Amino acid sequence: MKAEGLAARPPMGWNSWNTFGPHINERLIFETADRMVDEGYLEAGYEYLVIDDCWSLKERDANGRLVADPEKFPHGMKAVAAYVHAKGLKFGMYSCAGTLTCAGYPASFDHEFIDAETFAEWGVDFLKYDFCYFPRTADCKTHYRRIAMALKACRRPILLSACNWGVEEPWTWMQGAGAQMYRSTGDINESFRSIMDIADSQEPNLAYNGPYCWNDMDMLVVGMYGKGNVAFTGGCTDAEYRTHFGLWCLFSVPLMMGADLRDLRAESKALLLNKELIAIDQDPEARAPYRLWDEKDGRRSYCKHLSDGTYVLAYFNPSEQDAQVNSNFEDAGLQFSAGYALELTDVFTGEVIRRTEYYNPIVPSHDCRIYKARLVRR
């Protein structure tokens, strides 16, 4: 595969940070790779397995190269990559544009080319590139261009996940810099407020999102239930996870799982493997949804065009009580006189509903209703 062919659709995979933070090791990666294959995640499209921060020693070697921590990864990163590749997965790692990583390990500022060469030699397919400890006098855009150039110099297709938190509005320039995805927000945490704040902040920027350069709204917290590195006490509910995953899929952004796949509840596994929602996220046209209706308490409905001539109708209720969420099909372009109705299929239950002018479901608090819709003659 040529580098320019990377990320034709939103990348999907798993990242170690949300649950494990610094507590990573070779065994965890091997066991996660096993689960991704054996339990259907790879088949569903989750192909990248990414090790985040805290994988290296605190000092470079005598040749200026990064060194994997031998206690955490006794067989070395090349062996870890080989195991991941043998499973049919792609292998990802982490570095940072600054002088140190966010956890205080050596980063790639002014070491871009030697680090890219090291990653390529190890068999890396994905590089998450963070933004901590970036010198105030340095230029953000230049350094993301530099790491993209360094990766391409290796002649190995390595996806660049540029994680600069939205600094200098990366949606306006990161495509030209050579990245395949870019973080547009601060870090997510496992709270409903964090999920909704991120979604609301990025909705205006979705017009910049598309093939080969995707708006990354951060990794998924689905299935954490209050356990892990970015968890809050009590975590989120299944309804809140549905809203989280539903919004990310509706917005056609990367889907990077963050829960412990070795200990995942059936409800979360079913959500992460929901074929209808994944198909919405991976739709090749990646059209941004638009709002049909909204209220001051956050209730809103959306319509999204899909490449097969169908649509998505999605209803979200982030308010604190069960409530009706409205839509008027006239606002989507379907007037009553056209002689058509919309046939709606619930992506969670498979229930089929036919409506002519509007559909205003009662949606539980913090939950959603999402439908695949097609035009039918009345």
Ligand code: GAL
Second form
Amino acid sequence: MKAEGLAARPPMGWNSWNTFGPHINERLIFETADRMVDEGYLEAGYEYLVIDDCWSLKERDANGRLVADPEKFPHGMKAVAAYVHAKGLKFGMYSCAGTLTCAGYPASFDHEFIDAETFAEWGVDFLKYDFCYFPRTADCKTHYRRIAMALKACRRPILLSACNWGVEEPWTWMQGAGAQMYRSTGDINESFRSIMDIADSQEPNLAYNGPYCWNDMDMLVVGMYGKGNVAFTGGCTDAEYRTHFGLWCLFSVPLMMGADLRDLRAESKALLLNKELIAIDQDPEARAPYRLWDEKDGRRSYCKHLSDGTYVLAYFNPSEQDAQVNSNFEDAGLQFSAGYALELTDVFTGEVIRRTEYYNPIVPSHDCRIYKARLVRR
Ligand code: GAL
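Instead of the form predicted on its own shown above, give the structure for the form predicted together with the ligand, please.
Full complex below, order starting with the chain above.
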């Protein structure tokens, strides 16, 4: 176990579920691993490659062990892990606290220790641990503590990505149970509504989010454009992806990509690789942003403190019209008489502007404006 612990920063990676659902196999994993390295995702911080549900046979073997489906993974999971590791990536897999996974495959209820051993033998570095088919008479907290303990017993650093969809307010106890992240909502789907609902529901819980245990607002839908397993509502626009990725980064939560990396449009790739936004997400202090201003139609501006003494000022317009989004710097603590202005650098365009007292940009419908802000003498 690394002395400094796992997940000092929000975990970043790719997960198979959003696009591929049950249609997974080793070729997809190998090709995704290649892309993650060749196209700069690993370098940008995306290090975990995670296989979600539907990877196993429907029965355990004679020793009670989980078995990888030999049609989907003919070389076995150890070989998949070895390929992923050889690329410099970390390897993630999936099981569930209930008796079956959500898609009906065997899961780890009362098999926690033996399954953790199997994952450790295969070389797993990350375990997403879901909550379907969890017996009503069993205690949720006990079973998440148990899998955390079973993983630790393996003496291999395996990140526990708990996924109980917010049941029993995991932000208040999952950190203590030993997990490194916890899914706090039901499943995302590729729609602007789903993105905003998740962000709005988790904003009040961000004070619990921080180093070594992160609020997982679900895998990203950036770049899916209506294609794939959770893209059943027609897809999102580039402006909506900016808002989605911008909110996740502003909130300092895990960034797990969900699109097909072998077929990603340049705009989405640039967004997912935006260095400024990733640095905001990964800021060591992971402070929650607070609202400077908001309106009933969802328009809002935020300020977030960063560890290097700068700030983020972010303006979102989820309303249906292009409209002004306001901010009065007084509400961030900046008194006019103090003699400072804010120098704002647009994280998307690099444009630099200087403002005193307030900034009220016009933001297109469903889009955002995000700036790194620095105090400068007036
Ligand atoms: C859901 C989970 C999804 C995905 C799916 C697999 O419960 O929230 O992220 O893992 O199960 O069946």
